[in-house]
Amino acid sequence: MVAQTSAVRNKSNRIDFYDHDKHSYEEFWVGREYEHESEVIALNRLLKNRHYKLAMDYGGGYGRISPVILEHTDKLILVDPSKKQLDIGRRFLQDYKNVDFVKVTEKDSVPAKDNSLDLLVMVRVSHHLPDPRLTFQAIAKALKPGGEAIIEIANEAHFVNRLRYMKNLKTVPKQPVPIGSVANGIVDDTPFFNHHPKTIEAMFNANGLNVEKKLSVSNLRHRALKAHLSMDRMLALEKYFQGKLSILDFGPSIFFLLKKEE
């Protein structure tokens, strides 16, 4: 197991940091339209021609990506540790009648019966998990045999980072890497971590979650590119490259489509 300092352990035990009064997760996404649309492209690609009876948006905040999932499921459970985010979600998703809102209170837990979910989607959650193994165990237990999961990973081994490590004659660490706070208004002890995709894939395999497909996402996430390319052009390139660059773990975000062993 990855050794952790007491400070890291204390950070990792809190899950309600998005309830902080000074933080607005909706405002966090202002100016990040490219990142949001890149994730929508990835989800639509992975969910294409699929339909589920019961799906869960795990750690879904106010339901930013829930409308995409709702196009492919009869019922959705939006789960988050933040009461504030779930309250916003009730307004954001008020036009949908097939959504339940559930506040999770325990770290590494999935509020569902064993073998009950047809689909679980987890996006923008891994960066708060210093050691995601227990979370993956809980996800595997909650999925039906043959059930599917889409899990996004904050990628420490993305192309720009690999160049940085090479410049310093180092290799990308296989263990989680703390990266500090990256969101305005979040309390100081909020954990943020990047992960190595190969380490994550080994954890999936250990829990009977087989990788069906992988996408490299937000491949053009760079200020210089945003300044010189139109949004339409960036998203067209993003759509073209997500599958092709996945073999290189190129982008800062990796989306996995997983299937639980039957």
Ligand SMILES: C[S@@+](CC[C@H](N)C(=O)[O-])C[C@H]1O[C@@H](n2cnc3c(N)ncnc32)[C@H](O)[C@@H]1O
Contents of the next structure:
Amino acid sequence: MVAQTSAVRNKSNRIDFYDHDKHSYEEFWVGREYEHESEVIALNRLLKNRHYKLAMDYGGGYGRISPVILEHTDKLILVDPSKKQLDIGRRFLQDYKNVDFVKVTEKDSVPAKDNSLDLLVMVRVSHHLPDPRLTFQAIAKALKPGGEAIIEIANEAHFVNRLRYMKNLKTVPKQPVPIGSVANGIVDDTPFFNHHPKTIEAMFNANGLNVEKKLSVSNLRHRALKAHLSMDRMLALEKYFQGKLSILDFGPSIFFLLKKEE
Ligand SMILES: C[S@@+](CC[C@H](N)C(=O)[O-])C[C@H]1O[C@@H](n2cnc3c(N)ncnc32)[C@H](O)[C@@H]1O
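If the one shown is the form predicted on its own, what is the structure of the form predicted in complex with the ligand?
Full assembly next; the chain just shown is listed first.
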């Protein structure tokens, strides 16, 4: 009985889901060039004319977006709970000599001294955070006063979803919404959640992280559009709309540029 309780506790505290044999995060990106390029456009836009001494790619996986961050920092720490992702990352980023690889073992913890980071980037991680409050608290602690963060959230209130809720005479829940434990080939107990941007913004405020800019990303993620428009056209439209649609929280992915209060 005791053993069972502790097994359950251990299971729920796990964060190394991406070590699972059956999951290949690199393969997940095959056929998702539009989403990848859309995220690169958003990051470049938010990082434009900025340079940092020390940046962290938090939950950075194998470093898919690290090369973009590396154009804007002297040093990068790639942090992930998955040994497998970090091992792939060492090969993927082998040409860069200014990257440290750090395995994080505890939920909601940022492996950095308080007030030490100039920039923290967290993309496609909120999906795995049933309650991101403590993670945001840890991020705020690790940033220097005036330091910046780029945090992406999986948006439950995106336009198509809002229509779905309306059709069922419902409103988009303000609380995190579980979207299934089996997704993208991960077959274990990986949590998947979407979030409401307004709830997330309130959490940022509560931790002294002020929203400087916001972008709506992957706005054209739809099978029919992908089938009919060329990639160049899709990306040109994406670039045009990211800023304009952010006010409506339109896309499935919202990127926030945040600044920690001085
Ligand atoms: C979808 S991948 C995103 C990787 C990378 N940021 C990117 O955009 O390609 C999610 C990553 O978050 C990591 N992760 C999962 N749960 C986490 C947690 N609680 N804290 C930090 N990282 C976590 C996973 O190991 C995985 O590498």
